[in-house]
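Only one chain is given next, in structure tokens, and it is the form predicted on its own.
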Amino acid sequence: MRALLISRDSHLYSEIASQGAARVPPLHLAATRSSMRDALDRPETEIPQLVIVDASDIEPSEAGLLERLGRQYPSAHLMLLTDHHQPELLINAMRAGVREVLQLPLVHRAFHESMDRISAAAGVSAMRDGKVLAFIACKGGSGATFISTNFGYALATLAGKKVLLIDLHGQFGDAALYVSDQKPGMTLSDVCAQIARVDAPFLASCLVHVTEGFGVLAAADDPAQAKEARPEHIDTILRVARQHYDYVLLDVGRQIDAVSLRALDGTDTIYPVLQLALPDIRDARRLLDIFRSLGYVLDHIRLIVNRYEKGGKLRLQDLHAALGCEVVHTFPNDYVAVTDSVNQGVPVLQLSRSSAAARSLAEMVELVTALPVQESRGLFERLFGRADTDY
């Protein structure tokens, strides 16, 4: 989208240019003018689709210039940025057809939400509208990292989806090791340190590519580098990722901090992972209480029970009664296959296709993607039908 910015603030120009470059399609600041009078005296030869007006330096006597600006670019969308309340300016903005008014300093999330509305009205569509799924451990050792990484691989190989997994562990993140022996060239902290460069090619260049359709953005090796990540950085990364990947998986770990909360705010579904043991259930209840206090919709929170064995003293019905949340899937206690997979850094679907863990991953792919039964059965039968001859 081509835009004209009217502002004297070079910092604001850099900020909007950086945020605009992260969008798909990108927002291109094709021209700038120092004031509305300058914009009226020097009209653009190529009509912009968007005119952004910084009203922080506008005098009350200049408010009427907005209407003239609207008449000069009748097909353009108008966005007004202001750092204080000016009733006369807002009235003239309404007359000029301004529908988007944002407060300064610029809040990035509000800016992108406004741009989403403008893009939709202008008929500019994104390449993808990927789903963001977060996996969070209720207790240490629950298996959330194994499930998130292997599920990403299963989505890519069984359903043909383009998948990105982001390791959000602030300390000792090792998601990439579960599915690859490659050493990450770049990490989440490196991406955040260069957030102005973030677009689809740059993001792809920073990944550990497990398969053509599945990549992992690794966590930092040094916990001190994790401080590079800020909540607004996560907004930018997820925005780009949604537009280029069918599924974005977040391995959140156990920490609840500003970065992980911002990531969880942007998810479509949260999968707390636990085992059927009283300490896990206790921690799961605490986690769900936090989610309730944050206003998260419980319908978007789906429990996953790992290492599940039928006939135990604790049943799934007991878990549901204790937590009041749906158990969407169970993973079997397939110790040998899972341990071999983790120790070798090879996805369990690749290493042991006939294992119970692999079949459970396939069932979860069916569940999440909602593939037609006949189509998904064809995929899985082709995969598992050869397993007996291979092993």
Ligand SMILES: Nc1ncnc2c1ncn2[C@@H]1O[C@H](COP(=O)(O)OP(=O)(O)O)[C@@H](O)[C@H]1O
Contents of the next structure:
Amino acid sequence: MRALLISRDSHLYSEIASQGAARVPPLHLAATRSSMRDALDRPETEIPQLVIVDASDIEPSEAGLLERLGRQYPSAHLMLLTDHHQPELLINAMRAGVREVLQLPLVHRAFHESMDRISAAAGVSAMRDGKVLAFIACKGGSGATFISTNFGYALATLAGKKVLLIDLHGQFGDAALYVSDQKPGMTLSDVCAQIARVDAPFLASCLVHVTEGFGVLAAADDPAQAKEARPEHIDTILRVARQHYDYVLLDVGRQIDAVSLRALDGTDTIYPVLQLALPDIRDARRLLDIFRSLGYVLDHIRLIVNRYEKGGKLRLQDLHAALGCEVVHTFPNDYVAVTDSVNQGVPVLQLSRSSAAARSLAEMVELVTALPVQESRGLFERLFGRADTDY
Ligand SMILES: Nc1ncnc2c1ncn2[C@@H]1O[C@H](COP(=O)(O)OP(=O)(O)O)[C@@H](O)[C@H]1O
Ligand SMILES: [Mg+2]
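Show the same protein again, this time as the form predicted together with the named molecule rather than the form predicted on its own.
Let us now look at the entire complex, which starts with that chain.
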């Protein structure tokens, strides 16, 4: 959304610019004017959708200019920011059609609520309807963390999606380290401890930002803190996350507890990750039995076989027969590329673009986003830099 800010206050400008940038879709301060008179004298050629007027140093005699400003941009929404009680100004504001009046200093929550109302009235849909995908390891070391973190990066960079990954491990969560060298400033338990503050900008401020479109909410690094997370907190976080991200990925690990169950309740697809070996299949069966006993319908459960090598004794059909679930994707065993990536904390797509693991991630992006062939070709071209790639 394009906005014009009328203010002399450079701090206010930076504050609104940064709060605006964190919104979905972003609020863009396209132009500024120092006063209402300046704004009337120098009209914007490209009409703003929103005009924000800082009224803190408006003289009473200037109050009437608001109405003229309203007539100059009849299609724009007007927001008035005031730092003291100015009855004359408020009357003029009502005549000018101002519906949003906020107190200075700016209370960020009030600003975002006001922006939500303006966006809704302007028909700018601020809300996404994100999908929640859970990755659950059938056995320790199955590859759920590697796949979920690297798939998040692939969704963001190859398909331009906005992606959030939440590490739900109560203990030893390490998802952020698989794709970043930043130390998480905040974790899931910090977010839960301040659950009343959770909105999109707050959530964004708690993430390890791997790329512009991909953030990771790290797990608590102390098991005592992990107790902070309660099932109803997860509901709130997922509700906000769905509205502001295209995909919310959950690295569930192996533990089935109240928190992970609540998270799985709100999930669109559950991906148990396993390797094609008997111990993994046994554990996968146990996991599916738990789901059945909890009344989950298994049709939104899709198996991912990791470190798959063709020609092994066990075949994918055997797995399907044993577990009664569809295998949606297989990841190749790519020891060198994956180990390098995991050890360096750099996504495999970034580190080894032409590796088998990277290709497999790109295929999974196509599968999940169901990109049309045309676009998906572009995706492969972007990844491998050739138009003639034949897959
Ligand atoms: N497709 C793969 N090819 C080779 N090695 C892999 C692959 N997937 C995972 N690994 C290795 O297996 C290890 C365990 O993976 P991880 O994602 O941490 O498992 P989980 O989260 O299921 O416990 C990682 O350190 C990684 O090096
Ligand atoms: Mg893990």
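Rigid core (definition): largest C-alpha set, two forms, superposition within 1.5 Å. As the structure is a computational prediction, the values presented were derived from the model and not from experiment. Positions refer to the first chain, counted from 1.
Put the two forms on the same core and the Cα of R117 is off by 2 Å or more between the two forms. Taking the rigid core as fixed, one finds a CA shift for E88 of 2 Å or more between the two forms.
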